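One chain comes next, on its own, written as structure tokens: the form predicted on its own.
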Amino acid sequence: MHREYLHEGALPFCLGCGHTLIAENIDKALQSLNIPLLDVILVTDIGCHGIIDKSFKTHTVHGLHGRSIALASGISLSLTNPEKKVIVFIGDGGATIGLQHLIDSAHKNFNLTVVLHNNMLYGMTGGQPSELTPLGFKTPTLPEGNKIKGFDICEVVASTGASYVSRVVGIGNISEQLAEALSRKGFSLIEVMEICPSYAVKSNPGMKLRQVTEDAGLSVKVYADHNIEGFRPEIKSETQSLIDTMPVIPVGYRSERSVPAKILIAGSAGEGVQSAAELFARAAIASGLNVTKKGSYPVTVGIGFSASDIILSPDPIQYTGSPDPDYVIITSTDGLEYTAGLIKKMNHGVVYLDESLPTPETKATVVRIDYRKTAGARNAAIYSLLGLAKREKLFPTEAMLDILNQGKLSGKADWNKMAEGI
């Protein structure tokens, strides 16, 4: 066979593997449709079929297990030329791992074709059964036979309203059936039933592919053929820049800081640590400094620790966060637990610790201040950062007081009096 889309030479599959038949027949199908070589984008999944990447001359993208359809959907949506042909190679394992991606892509009718290589087991990892393994089918890890009937994925995909869905048995020339799927508008899926010669044949001696397919109740037919126009995203010609619309913080103060300052503040979720860090950063910017801020907190958000890494510098900063802060502020037990390991490793700098907390093991200088009693739990983080700016002469405290007195926190506390007491 003359190859146009595949390189010449042996394909990288075991002798007798149905993946070889699919790859060669895809080449034939593409030739029959006369699709330009570089108009084809092949997206493969994890699995034996995925090692075909290097054999294709087309564009190829190798995805993660079950995610090839999601990748292909994104590629399809980004293409302005509907004549480009996006093809997904995926196995029965990947299709069920990424079932939600498959259903969503079919339901939205994205412009792509899924070629589902169903050899009824996981061929790359030892022959485990998949969700499409037929009842009674034996594998090396299930020698007694599958006790659960695999579901009909063609019926599932057809029910989403996909443009085209069909099933074929991977024997002989199936290029015409593949071409049918490739030629349809919108989302098309063709499931190719095949055999793994390394695991399925040995586990099921004497089996015949057509008979297994028939016994499993998997009809070889076209399940859907609507030939519906594929999904086209709405293209906005004029989108307002998110950066250009951001308010500029005017510089009204001057910091005397000549070297960077790396700060970590840690407290409890719900006590305004992130907001305080943002106000502090805005005040530093208003004082002519460059600032980066990196927030950290658990996925529960409302409970546990809340911490923020802040870097101030007279020069541009190319990163966020720091493993060796100059100043650590701890306002609560949660904050102390979060920072305990880092503080123990510190051999320089200052740890500002709320008076209610035990003194941690560290070589850094420890300064105890009654943040929570003086300012209350909700204002402890702001009070501590206001104090840090004043004590360490990072920038004028007036810069932060201006932001506090003009913003939504105005009236929440007597910030000027708090600053005087520092």
Contents of the next structure:
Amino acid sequence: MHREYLHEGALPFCLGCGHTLIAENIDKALQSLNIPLLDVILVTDIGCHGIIDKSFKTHTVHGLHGRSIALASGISLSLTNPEKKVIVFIGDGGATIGLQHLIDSAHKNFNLTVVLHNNMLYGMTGGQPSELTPLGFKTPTLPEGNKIKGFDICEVVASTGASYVSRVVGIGNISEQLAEALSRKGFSLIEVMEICPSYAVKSNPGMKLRQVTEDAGLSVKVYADHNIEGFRPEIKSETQSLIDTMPVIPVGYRSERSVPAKILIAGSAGEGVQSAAELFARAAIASGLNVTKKGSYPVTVGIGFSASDIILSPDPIQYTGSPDPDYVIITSTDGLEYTAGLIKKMNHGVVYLDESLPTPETKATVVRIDYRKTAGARNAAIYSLLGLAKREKLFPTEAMLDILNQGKLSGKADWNKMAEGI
Amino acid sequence: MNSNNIIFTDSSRLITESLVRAGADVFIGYPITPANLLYQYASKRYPVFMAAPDEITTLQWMSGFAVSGHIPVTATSFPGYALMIESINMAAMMELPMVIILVQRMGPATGTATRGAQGDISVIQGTMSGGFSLPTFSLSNAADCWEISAKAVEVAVKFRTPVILLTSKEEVMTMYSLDKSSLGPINKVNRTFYSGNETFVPYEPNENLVPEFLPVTSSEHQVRFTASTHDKKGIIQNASPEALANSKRLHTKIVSNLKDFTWYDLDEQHEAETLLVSFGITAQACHEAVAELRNEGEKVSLLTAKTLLPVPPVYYSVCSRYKRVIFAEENLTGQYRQLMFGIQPPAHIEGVNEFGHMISPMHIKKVIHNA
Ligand SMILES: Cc1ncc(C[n+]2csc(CCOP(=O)(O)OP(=O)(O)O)c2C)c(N)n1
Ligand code: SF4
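We have the form predicted on its own; now please give the form predicted together with the partner chain.
Full complex below, order starting with the chain above.
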């Protein structure tokens, strides 16, 4: 047989190995499709079939056991030239250890062709059974025969909506079936049933490939032929800078604060603690202070506590932790529970507490304020921070009122009156 | 602060912007706290963004993009990184440029997703089978996020290697005020591909020990990428002298070029006998501790490591000048200290360690005072 894509000479497999038949028939199939040599990118898995690279004149990529379909998917996704042909050689071992990749690639319909070399065992490692080994099939490590029925991988892949799926028995000329798989748009899988003479024949004397396939209940047929256009990712030619598009915070006020202030505000999820803290932070920045802010909340963000650590400082802030805050604001029961341990340990600073909450045990000064009653649950956090800025002379409340009255919160409450009242 | 350039940002944003400006063009991600901001920004900023179904796929897709000449990035935390390890070995063996951002959180296992840590240094050091190194950079402040991230892209391309950008939860999720005029220009990395007429030999090294790159999209030359032991042509070999030499070159190309990517801050005080060594989130506490100690009349120097791995030899010469060397790092046993000075470091090599909490300046000062 004339070779175009394969080098001349013997292929690296044992005598009679089905892998040889597949490689030669792929060459023939590619010839029939007339695909330029360097438009072919062959991605091989780890296993006997994977040592074929050196025999191919195409581009070759040889990665890890079971990952070749994912690797080929990455290559396929990266290609802008639709003429390129990505082919994966993988064994039944690789296909099942990397089953996620096979299903993922098939269901997303990436542009590539998987040639599954199913010899019903792990050839490279000595003939152990794979997930596709049929019931009763013997291997050197399983002389009593497989007690579990291998599954029909074509059926599984076809169920993902793959563009093309077929199974052939690797005897004689299979180049036409291979060419069919190679010529389909999107994702195609062709499973070639074969025999590993070195491990399967001795264990299953007299076995016939067609018979084994039939006995295993594996149909030799085309399972799916939708010929659906494959997936190509969007390539954005222009994306916006993440920095240039950020709002600059003009410094229009002056803070009289000469030392850092470490603040912890704790309340309930859904009551605007994080956005209030951010607003407060912006106002502090607008007053010429350096600011850091962290948020803490359970992974179930919609329920339980919501807390924020804020540091304000006239000098650059290095360490952003605040294990011993100067001011703790608590606007709800969730917030009190979250801060209970900390408050107990506090021996300086001020705890601002909503009037509705029981006074906790602490050496810090406790100030009780009717945050929730005055401002409502939704605005209690903003109200409390306005109060903090004013009482502790952190920065002019006007800086915060500017943001409140100009932004999306404008009109949501009489912020000016609120600031006066506190 | 008096400028009209103040923004309120987080480091995830700076890192993303810097990587993209430097030429990274693909982000593949699988979500994990505390790396989710990086994922979110990536979806807006990279020319190509893909959500992968798991972290092994992530690294494989990245490798696929890399063999086509792209510069892919991902961001993960330990659980995801653990899944990536075999594939990172593959990418290193194939000599693929890429950047992996590892945002440390508290382990072991799933640990606590929302707690920071600096506990993955040993894992990175042990990522490569056989004693090979991956260039690993630690980000200690906003300036690093901006500058070192861009340099990571440069190193990945120049030396054809995966690069690890090591950071942690508190670094990438904390918002802070920043004068954006402090962010200098970033040049896009200058990438060239093999353009000769002779047969392309995929793993023929140049004088830097780095082979020229050619993507698998080439229509002129056959290209091979191989993760198994291979010769210069990229053909699998059992252990031929040429193939062994090729594998060893992967190590040598990193260590022999290390001076090209050795970055650190050294703040030495005249007559100081104590050296504080740190990196990442803890370096910020060290800066504060050192400033306070000096105000109190104490003499102390500070080495902030940015290039963590391979360990730059200069760190040893700096350490050797001090009677007391104290490594501050947020893990149980002092991973970087042990990495540099062994499991049982000499008595004058001490550690300040925390698990589950950021190390505070106060803690550092206390250890320094306890001479
Ligand atoms: C992660 C991992 N696990 C195990 C192996 C060992 N291994 C190499 S090839 C192989 C199985 C090969 O069987 P198959 O994929 O069916 O290919 P064949 O050798 O039959 O062509 C295994 C288990 C490996 N290389 N990587
Ligand atoms: S061991 Fe089996 S699968 Fe491997 S090359 Fe030999 S015959 Fe083929």
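Positions refer to the first chain, counted from 1. The structure presented is a predicted model; accordingly, all values stated were derived computationally and were not measured.
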If you split the chain into two rigid parts that turn against each other between the two forms, which option among 347, 205, 319, 240 sits at the hinge? 240
What angle, to the whole degree, separates the smaller rigid part's two positions between the two forms once the larger part is lined up on its C-alpha atoms? 52
